[in-house]
Amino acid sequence: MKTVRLTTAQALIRFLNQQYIHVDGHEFPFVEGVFTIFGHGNVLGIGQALEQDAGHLKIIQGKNEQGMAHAAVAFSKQRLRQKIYAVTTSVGPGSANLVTAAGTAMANNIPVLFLPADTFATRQPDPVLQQIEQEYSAAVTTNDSLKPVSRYWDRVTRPEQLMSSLIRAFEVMTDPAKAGPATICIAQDTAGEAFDFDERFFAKRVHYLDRKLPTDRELHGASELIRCSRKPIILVGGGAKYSQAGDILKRLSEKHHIPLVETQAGKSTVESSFSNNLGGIGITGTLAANKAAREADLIIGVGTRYTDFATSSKTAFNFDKARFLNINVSRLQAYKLDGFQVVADAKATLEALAPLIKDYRSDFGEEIRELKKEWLAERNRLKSIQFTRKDFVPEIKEQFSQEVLNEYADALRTELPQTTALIAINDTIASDSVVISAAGSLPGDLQRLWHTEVPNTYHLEYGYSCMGYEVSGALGIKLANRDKEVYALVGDGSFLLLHSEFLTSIQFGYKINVLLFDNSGFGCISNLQMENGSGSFYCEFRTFDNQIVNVDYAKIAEGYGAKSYRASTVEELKAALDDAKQQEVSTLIDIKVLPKTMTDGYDSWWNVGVAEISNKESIQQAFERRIQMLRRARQY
């Protein structure tokens, strides 16, 4: 056996350079690069190894551990889970900052490799700087907090442990059914310790992403369910996008008159202009999709997790007559809602089903076209809503008084509704641009109103709905699609929470565009309060003397070195967008919008924990509405 003497960290970097993935006849490196913030615990181990010989790995210096990890997650998601970045941090606070990003990756089934430093294997300097101490065990470190949010977790305290740990981690990350974050914590003294590694460990290793085929039993059962149904719908989830099943979905939908409805993760698998695409389903869905779902007697879930937003907290369907056919590479997800399970690749399954369905046609017929026409008329209305200081806007009549709306219009110096601004952006930017969002009211407006015409140009993180993902994620998307314009649509609340990698994008020349919707508050949660009987309580951004806060976000961006703009009218917004296209540096448009001018409703309901006891009649009424809706909801 030939050996090579390397430190543990040097062996790690050499191994990462030799990992390849094989997808549909194409083979390419799996690990694109490494995001890092060096500190004690990783700078003298992994840092030294990268400085000595990084191989083909690109190295990007982050500004916040959570932010750079979000960028890595977004990169992998945008590359359809076929490429990853590794993320290395220092011990203690550096690794603790990974927890939120790891949860985001875990909830969305996104592979990413986390490499947080750990305390000393020898325990000789303990407690080392930034180390926590627990009375019940000296083995506990900050990195234990990553266990619940990792698909695979390990701690390396000896150099030879690295080999089995890495092979296991890559097996998990390259399995579509288990894909998620892998965390390998390396003790900081171990990282610098040398060992005689078997040279074969560093040979080129190819991970095959073979499409799992459905069994004859699964195909027969699925085809029978479809042919026996009268009004089936196809629910397009994120798994359909990762499987690149767009073309076969359109063919089946068109031939058999089956409407398509989308989850947030599934949107842009099929373009919005496709005649049978009724748009988003559920709480943030369109009226067209939700009406079709209510009529459906068979829901064909393709790569979906059936989250509460997609199912309107299990009230979106008529459970007295509806059956479920679930196509998913994950057995866990295929069992949801007691459906018939096809545990296989989405694209391969649909292609195998096509000849078995034969000449079947649903009873939807012309109803699909009428539902879509009705929704497009509603979208056109939302496009042209205007605020006046005398008359309530219909969408906000029951939320704020006219006086409060006028106060916001004066403080923010705007009369621009959010829906009007959003559709104006959609009409102005290039159709192959990629948009990203994650939290607040924007995801609902985007799923309903945003038209996608190019596959994989809609990037919503809604598995975790993680505030702070938007700007960091835009950097990850730009790394994945360097020839496209990338737009982060973010509320002022999310921007304030985390935008560290905006500076990283400028530093390394990866242009992104931040479209910041400022309504001076946590508007989405204010809606949740008020729709359930409460007042507006600590969700608006107000000063100690009750004045509305007006932040000049454009000036913040200028300080970073970005090109910035201010917009409070459609004309100003379109002019800013046109100029931003010409820039080579990252841009930010500070868009002042009125609160309570987002979309809502459309035959959907969200189950939230309303107070059972309250001295407010409005809360008592909200609780009664919840009880009534729960009677409609499925319990399993």
Ligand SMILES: O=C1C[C@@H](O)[C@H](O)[C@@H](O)C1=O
Contents of the next structure:
Amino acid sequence: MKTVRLTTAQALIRFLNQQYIHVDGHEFPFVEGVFTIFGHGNVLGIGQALEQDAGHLKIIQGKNEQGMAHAAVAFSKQRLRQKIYAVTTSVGPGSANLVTAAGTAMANNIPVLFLPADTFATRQPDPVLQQIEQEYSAAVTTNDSLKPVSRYWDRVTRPEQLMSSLIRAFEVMTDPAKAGPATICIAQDTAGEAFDFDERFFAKRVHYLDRKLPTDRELHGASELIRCSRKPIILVGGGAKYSQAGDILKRLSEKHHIPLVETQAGKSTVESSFSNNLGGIGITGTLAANKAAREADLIIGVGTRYTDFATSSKTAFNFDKARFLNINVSRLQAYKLDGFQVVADAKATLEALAPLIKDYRSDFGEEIRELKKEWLAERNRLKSIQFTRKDFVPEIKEQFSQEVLNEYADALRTELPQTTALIAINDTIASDSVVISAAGSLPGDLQRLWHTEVPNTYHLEYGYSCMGYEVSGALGIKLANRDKEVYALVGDGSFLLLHSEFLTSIQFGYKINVLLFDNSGFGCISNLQMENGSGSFYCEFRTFDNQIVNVDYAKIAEGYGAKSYRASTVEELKAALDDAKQQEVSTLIDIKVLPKTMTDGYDSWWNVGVAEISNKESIQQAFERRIQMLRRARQY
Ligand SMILES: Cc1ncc(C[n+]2csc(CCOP(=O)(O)OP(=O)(O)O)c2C)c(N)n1
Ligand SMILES: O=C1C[C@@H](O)[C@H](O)[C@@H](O)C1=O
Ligand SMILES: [Mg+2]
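So that was the form predicted on its own. Now I'd like the form predicted in complex with this ligand, please.
Whole complex next, starting from this chain.
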């Protein structure tokens, strides 16, 4: 056996350089680079190994572990899970900061390699700096908190453990059915320890992303279900996008007259202008999609997890008559809602199904066209809303009085409604730009109103809906698509929570554009709170003496070295967007919008935990409404 003497960390970096992926006849390196924040736990191990020989790996210095990990997640999501970044952190707080991002990767099924440093394997200097001391076990470290949010988790306390650990991690990350975060915690002393590694371990390894084919039984069952249905709909989920099933979806939809409805993750698999695409379904869906869903007698779920937002908390369908046909690479997902399971790749399955459905045609007839037309008229209305100082009725009704709305208009010096601003952006930026969002009221507005015409240009993290993903993720998208303009659409709350990687984007010349919607508050939560009978309680950003907070975000961005703008009219917004496009450096547009001017629900319902007992009649009424809705909801 030929061996090579390396430290654990040097072996790790050499191995990462040799991982390739093979997809649809193309082969390329799987690991693009490494995000780093060095501390004493990783600088002398992984830091030394990277300095000595990083190979083809790009190195990006992050500013916040959560932020850089979000960037890595977004990179992988944008590259349709075919390429990853690794993320190395120091021990203790550095690794703890990964937990939120790992949850984000896990909920969205995104592969990413986390490499948090761990405490000393030898335990000789225990307790070391940043080591928690757990009374019931010396074996527990901060990194155990990453176990529930990792699809694969391991601790390496001896150099030779690295080999089996890495092989397992890459098997998990390159399997579409299991894809998610892999976490390998390397003890800080072990990282620098040398070992005679078998040279074969470092040979080029190709991971095949073969499309799993459906069985004859599955195909026969699926085609029978479709041919026996009268009003089927196709629910396009994230799995359809990762499988790049857009063309076959359109062909089937057109030929058999089956409407398409989309989840957040599925949007931009098929262009919005496609005649049978009725847009988003569920809580943040369009009226068109929600009406079609209610009428459907067969839901063909393609790569969907059927989350509460997609199913309106299991009330979106007529469960008395609707059946489910679930096409998914994951058995876990395919089993949902008692569906007929086809555990296979989306594109391969749909292509195999096509000849079996023959000349089937749904009963939807002209209805698809009419539903779409009706929705486009509603979108047009939302595009041209004008605020008035008297008798203004915002989309979110009966929550803020005219007086309070005027107070916001004065404090933020704006009369701009959010829907008007959003559609103006959609009309202005190039259609091949990539937009990203994650939390707050914007995801709902985007799913309903954003028209996407180019595949994979709509990047919504709505599995975890993690505030702080937007700006960080924009950096990851830019790393994935250097030639495209990237726009992070972010609320003021989310921006304040985390935007550290904005600086990273400027520092390394990866231009991103931040479109900050400032309504001075946690707007969507204020809506939720008041809709369910509470008062306005700590969701607005008000000072101790009840003044509305007005932050100059443009100035903050300028401080980082970005080009920034202020916009409170459509004209200012469009001018800023045009100028921002010409810039080489990252930009931020501070868009002041009025609260309560985002879109409302369209025939949807969200099951949230309303108080059963309260001192307010309005809350008791909300509780009663919930009980009534639960009677309609399917239980599992
Ligand atoms: C990390 C994290 N913390 C808390 C939440 C809960 N949450 C969801 S939206 C929201 C407020 C968002 O405010 P903002 O970004 O200003 O958006 P707006 O609703 O005002 O448009 C909060 C606190 C979350 N999604 N993520
Ligand atoms: O609680 C929430 C409410 C949603 O409207 C929002 O988009 C999401 O970020 C969230 O966490
Ligand atoms: Mg806000």
